[in-house]
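Take a look at this one chain, the form predicted alone, written out in structure tokens.
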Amino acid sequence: MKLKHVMIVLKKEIKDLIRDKRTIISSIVLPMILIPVVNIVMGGGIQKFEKEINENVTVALSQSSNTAEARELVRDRILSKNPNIVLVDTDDPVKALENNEIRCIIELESSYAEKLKEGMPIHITLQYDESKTKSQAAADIVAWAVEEFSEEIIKERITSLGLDPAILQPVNIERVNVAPNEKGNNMMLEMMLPFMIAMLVAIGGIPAATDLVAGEKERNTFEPLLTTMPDRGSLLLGKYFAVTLFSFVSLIAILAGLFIGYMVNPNSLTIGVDAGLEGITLDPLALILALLITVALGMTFSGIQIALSTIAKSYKEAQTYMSFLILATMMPGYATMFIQATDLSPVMFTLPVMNTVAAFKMILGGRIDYFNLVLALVTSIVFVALTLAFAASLFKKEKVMFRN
């Protein structure tokens, strides 16, 4: 095996990948366009939906409660501090709820006025349609308004007895955020960005790996390639580095798309949830270690993908194997997606995919632990060696190389 031969094979494979317009368009161009568009559209849709839920909450009194006194109580006392709640007068509130003309029905018990005067509790029923998200949300909003009204009545009654309403709150709670660098406002970013980086690196080389071995077998160009001057070790490394390079090119393209989306709408990065890059300070050494772990992850999966492509007899068979690899990659990614930086365990830093997710969670969460980062890097290097050795062993077996 010679470095010169490895470079020759690498250049040849890169040229082949560049010439394949379908691969370039599907793996680089389309993600740069579609990902920011999808995130912006989804983020805008979520924000619009939240705005619609919290604004113009239309409610009505039930037929039995629809009196002038009840309307005055509900409008001027219960809903007075909530201008987003609109009391609608309708002849048939049940039908109006079914037709989405209102979102919630308020029903007061018949003796509510007498009970209020006597200082007794009154019963208020909220009717809503649980199958409709806006109706269910409206019931929650109205219930909160009723609770506020209830607290006002309690304070009025306490005051009328000559007591200080402050006795109702014997303890005051003050919350102080002690997270470093004002962390805590980027939970969604900590959840999504590490997961996306790990997943994209792990699966980014699949199109290249599928074509560079199984594709060549199908095109009957693989056997002639074995008769050239480079030995099988040089051929393997050349293809291996081409797949690794392509996986990171795909990652860069997709991250570029995410950055474009962020510049257009900062909330697109977290799909509509208010978050951003404010308050995040990156530790340079920790970031370098995380990037090295990411590179090792890409190399690990490049070895697996080359091995699967070598085993496959055709391009379609290789695609089938790669689909299982995608599922196997998603499982550890999703398993760590909702874990916060403070809850990371050392075991996570010893497993592929999990270690990359954990490393970036640690950085974004401001909880740097260099021992775990070094542990992740060392174990990642071990996985790189194992997968590359596995792929090399397959390249030496004639019954595997010429299965077709």
The other form holds:
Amino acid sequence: MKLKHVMIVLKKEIKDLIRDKRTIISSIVLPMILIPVVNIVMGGGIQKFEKEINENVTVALSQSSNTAEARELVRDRILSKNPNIVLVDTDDPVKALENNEIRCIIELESSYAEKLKEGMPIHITLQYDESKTKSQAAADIVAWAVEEFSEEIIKERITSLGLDPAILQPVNIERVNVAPNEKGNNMMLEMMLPFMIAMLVAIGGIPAATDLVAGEKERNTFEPLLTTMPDRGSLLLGKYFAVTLFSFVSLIAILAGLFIGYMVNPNSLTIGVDAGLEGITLDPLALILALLITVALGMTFSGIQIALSTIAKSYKEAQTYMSFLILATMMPGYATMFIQATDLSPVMFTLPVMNTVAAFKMILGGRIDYFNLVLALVTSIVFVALTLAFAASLFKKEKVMFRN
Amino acid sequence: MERMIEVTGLVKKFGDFAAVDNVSFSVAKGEIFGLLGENGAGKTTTLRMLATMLRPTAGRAFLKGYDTQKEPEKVRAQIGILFGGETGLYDRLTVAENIAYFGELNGMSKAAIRERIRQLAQAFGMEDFINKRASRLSKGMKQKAAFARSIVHDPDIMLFDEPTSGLDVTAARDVHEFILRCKSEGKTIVFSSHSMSEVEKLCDRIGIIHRGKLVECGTVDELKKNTVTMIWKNYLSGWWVRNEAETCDDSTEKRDKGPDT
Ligand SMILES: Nc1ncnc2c1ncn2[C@@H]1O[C@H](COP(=O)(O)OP(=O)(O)O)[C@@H](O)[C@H]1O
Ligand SMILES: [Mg+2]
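Beyond the form predicted alone, can we have the form predicted together with its partner chain?
Then the entire complex follows, led off by the chain already shown.
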């Protein structure tokens, strides 16, 4: 095996792959735009919807309670604190609710004025349409306003009795968050990002690996290559490093896409929810270890992919094997995706895919455990060696190299 | 005469099946040796063993004095190969890049490659498309590019495995011309075919291979004169197998000459 030969093959494979539109689109273009576009489209929709729900909440009084005094009470006292609620005057509120002209009907019992004066409980009915999200939300918004109004009256009454309203709150509760980093709302990030990194690196080399062995066999370029001077090991390594490189191209593309997306519109990082990046601080040493674990993951999967591509009798068959590989990769990925940084166990750090997810979760969660990170790195290196040895053994097998 | 290829008792088994069974022959420098045999006779397997792609089950092969099993890299550096059917060019690389890649792999310097490409482009009339991607070439252009690529490192030995199979008459004639051109440059050539007329036209000596065994061997004239006419007559309808004919030497050197030197 000669480094010079490895480099010649690597250089040629990169040139060849870069000129392949299929590989470029699936490894670079798609990953780069996918998440920002999906999130901006979805996030934009969610934000717009949220805005619509909370703004211009139209309500009306029921026919029976629609008097000038009632309107005054509702508009000036009950709903006055929320400028988004609009009291509409309509003759047929039921129909208006049906036609989406209003979102909620408020009905006061007929004797409300006397009862209020005498300090008796009054009854307010809210009519809304459970099947319409906006109507449902409007009922909540109005109910909240009514409750505030209710509390106001309580305070008035207690004060008029010469008492301090504070007697209503015998115990005060205060919560203090002791989580490190004073994390913001980055759950979304803690869940998605590690999963995404591991998945992308694990499957990113697939187009390249499929092309570089099964593709070469299919196009009859493999045999001439085998008759050139370099030994099989050098040819394998050149291809292996090209595939590894392409595993990271997708990750870099997606991170670049996320970064650009974040600069343009912060909500592109998460679906309209505040990304909460402010509270995150990254431990540099832990980050380096995690990156090394990720590189090892990429190499492990490059070895597996080259092996599958070599075993396959045709390009089609290679693609089929690769789809199974994607499924097999997703299982450990999903299994760890929802686990919180505080619940990570050492076993997770010893298995491919899981180890990368766990390492990044740990770092984003701000609870660094160097023992687990080193454990992950050491086991990763073992996997790299095993998979590469497997691929190399296949490259030496006549039965798989020459199938007639 | 200098023996460029020396094959003794070569055997290749796939499981229990012997695809090549105790084949021996030698080829002198500048000679064209034809391996004639029907489909499945063992021609490709034999050539693959010479090219170090397959390991022999038994026997040995020396190319330019290098043992295919002990010094496979040195052997590969001495040979150029052309397969029949597909040209095996990289579609996304230009003709020049295709040629340069094989030059680099075979240990040539960048400067030497540049000069060689210029020379080959001229020799094969490829100046117009030398910088075009292989995918955009016509069949004829691809064939020229494949010729050029196979000799970029100026190998002393050329192996052709049914290079005309699937080609039309003109393309086949181009291949024949290329083979003769290699000969005129002093290269030693092994050439496999299932076409009698093709072999007769090009080869100095012929080995007839049947079910893995080399059943006849000699110059065209020798084979024509001798008992072997039987084989010629029966070539398409069936095979006449001469059992003891398992060794085949240069026409100039007889079997009783003794062991390898
Ligand atoms: N890799 C292989 N595995 C099993 N059998 C093979 C393999 N390669 C060739 N053979 C068998 O060996 C015999 C000789 O094949 P081959 O050398 O390709 O013949 P030819 O080139 O003369 O047509 C055939 O019967 C073929 O099926
Ligand atoms: Mg053949």
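What we label the rigid core is the largest C-alpha set whose atoms superpose within 1.5 Å from one form to the other. Numbering follows the first chain given and starts at 1. This one's a predicted model, so the numbers in the text were calculated from it and none came from an experiment.
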C-alpha of residue 65 off by 2 Å or more between the two forms on rigid core: yes
